[in-house]
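First comes one chain, alone, set out as structure tokens in the form predicted alone.
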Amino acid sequence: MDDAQAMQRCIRLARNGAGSVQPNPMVGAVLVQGDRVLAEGWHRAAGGPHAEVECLRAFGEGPVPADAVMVVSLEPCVHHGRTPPCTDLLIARGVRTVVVGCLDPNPLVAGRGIERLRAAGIEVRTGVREAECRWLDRRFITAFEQQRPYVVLKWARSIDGFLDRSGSREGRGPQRISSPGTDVLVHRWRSEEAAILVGARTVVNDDPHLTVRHVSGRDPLRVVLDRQGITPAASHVYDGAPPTLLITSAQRAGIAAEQHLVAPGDDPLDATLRELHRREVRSVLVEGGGELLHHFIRRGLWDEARVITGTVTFGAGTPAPTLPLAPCRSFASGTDRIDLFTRTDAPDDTWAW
């Protein structure tokens, strides 16, 4: 097996640990020893073992062999978190060689695992799927390297063109446009991403739960952009389970959220992705309206964009977005139609799901 071979590997078990690592990367570790796989592991939860640890942890206690190496998506940790540095347990081991896929972006990290294994006289091999390991831990590396989260649009569209019939509304609640497997799929999105944020007025329309149901899977926070404080407090995004952060331009009583003041002369959006940045959210998903969908795209402020096309005809109402570009897949889903965009290029195994 040879080291791309091997690293293809990695990133496939790494996928295991989305919607449950962050603020921390996937990442996949596997000991090989010529063509067969001593052990392997990934990094499960945020706060647990890292992927290298799990892999030995898989291998025992015995020694490693001398001609075995480990390979690992990511640059081994040299620093004391929650976890101890793995590059000491490695040396430890005594594994003479580690191949990496790219470099932590944590500036605690940043070449410095790579230094201390080489200083141990350890070969270190780098780059290897060096750009499929950044896609797939692009969340981690874009709050390092833009001091933001991950912005992903998502949108579904009726087949001539609208996000909703608009005037037709009778009470609160969405309009149906995808299809019960599109809804599933996007519920796996939800899971697989930090925060969910829509606007004010998507909250009053629609009455949204922005929640995980359709499957297995942690809640992303949820973010209402209100400045104008016109979200009534009965709204399921503030029954209290999952947390909500609103953010407003004043204090708000009877919320059942957590409150994030922004200054009158502040941009909403700027203060919201830095406000997540400083939690240490790495990703956010943003689900509409219309108009907020419109102000990221206007502004450059997105990194992905997901576009459902559904089968139903409004004939009127609310204009959908576009993008300056085309996308780089489409799918079916069911009746429904998947436009997938990225603003950076993506491996051809992009989307897993």
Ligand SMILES: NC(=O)c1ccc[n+]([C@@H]2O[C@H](COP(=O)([O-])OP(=O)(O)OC[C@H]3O[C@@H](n4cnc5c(N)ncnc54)[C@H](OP(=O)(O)O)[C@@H]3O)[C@@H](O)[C@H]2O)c1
The other form holds:
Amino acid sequence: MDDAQAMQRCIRLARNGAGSVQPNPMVGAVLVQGDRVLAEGWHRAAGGPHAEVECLRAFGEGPVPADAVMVVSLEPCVHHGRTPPCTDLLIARGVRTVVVGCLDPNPLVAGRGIERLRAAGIEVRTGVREAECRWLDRRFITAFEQQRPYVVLKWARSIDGFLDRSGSREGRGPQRISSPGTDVLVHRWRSEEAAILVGARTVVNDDPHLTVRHVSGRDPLRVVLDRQGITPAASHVYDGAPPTLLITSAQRAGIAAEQHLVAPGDDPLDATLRELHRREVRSVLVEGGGELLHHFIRRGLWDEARVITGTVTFGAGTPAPTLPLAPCRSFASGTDRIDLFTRTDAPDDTWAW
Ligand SMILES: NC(=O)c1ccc[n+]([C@@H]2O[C@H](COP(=O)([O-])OP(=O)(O)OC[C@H]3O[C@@H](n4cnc5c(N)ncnc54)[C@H](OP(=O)(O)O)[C@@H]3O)[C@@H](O)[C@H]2O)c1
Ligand SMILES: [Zn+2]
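Next block: the form predicted together with the ligand, after the form predicted alone:
What follows is the whole complex; the chain from before opens it.
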């Protein structure tokens, strides 16, 4: 098994941690000897053992063979976080060769893990499937490189380009655009991001729950941008669990949500992303409505967009946003079409679903 094949396995293992490792990165590790995989592991949850530790635990107590290679998707850590440094463990266990996918962007690590291993006489090969490893941990990397969460925009549009149908509404509640199979996919998307953000008028009109229901997975932090305080206290987003963060301009009484106040004159998107970053929220799924999405697009403050086109025709309503670039990938989901957009080059085979 060559380094690239072993790294592919690491990436696949790492994805098992999607949705549960945040604010940490997803990481996978395999110990290989020639064509044999001796052991494998991945980082399962924040606060739990790192991938290298899991892998060596799975290998057991015996001596690591001299020709065994530890392959890991992210540079091993050198700092004492919630667990002791992995570099120390690799050295102590007598690992002679380490293969690394990409560098850790955390300034506490950033190349020092590799230096430390080399200083201990370990052979280190770097940059194996680097682009795929960076893509795997794009949320974590964006947080360190851009000091903000990774932003994923998502909306569903009618075939004639509307987010909703104006007028003739029978009370609150969303109008169906996507098919049931797509709802399952959208709930998987929710479970993979740390937060989910909606605009005030979306809460007023649609009263969404913003929870993960069609798949098993963690609920993201629910976030509502409502500076004017127009969202009703009885909205589903304020039902207490999972937690909700209300971004507003004046404290509101009787709302079951944490509140973060935007100062007058402060940009609401900057204020929101700054507060999420402060909370170590590594990614946010922006689920509309039109105006909120428009502001993210106008500011260029997004990394990915996922657009669902259903088969309904609305004729009139809130126009769906448009993006100034072509989709990098499109696929069918039941009767719907899904278009994926990214601001950076996405390796082809790394869309996990
Ligand atoms: N098909 C879909 O995927 C989908 C998804 C969601 C919603 N919808 C539909 O969309 C409709 C609501 O959309 P909408 O466009 O009317 O409202 P909206 O986007 O839900 O709400 C307007 C948002 O824009 C924000 N905003 C105002 N000025 C801003 C600025 N300068 N920078 C950043 N943000 C700013 C507002 O914040 P402040 O209140 O703090 O000013 C508010 O959160 C609903 O009827 C719903 O059915 C469809
Ligand atoms: Zn570690």
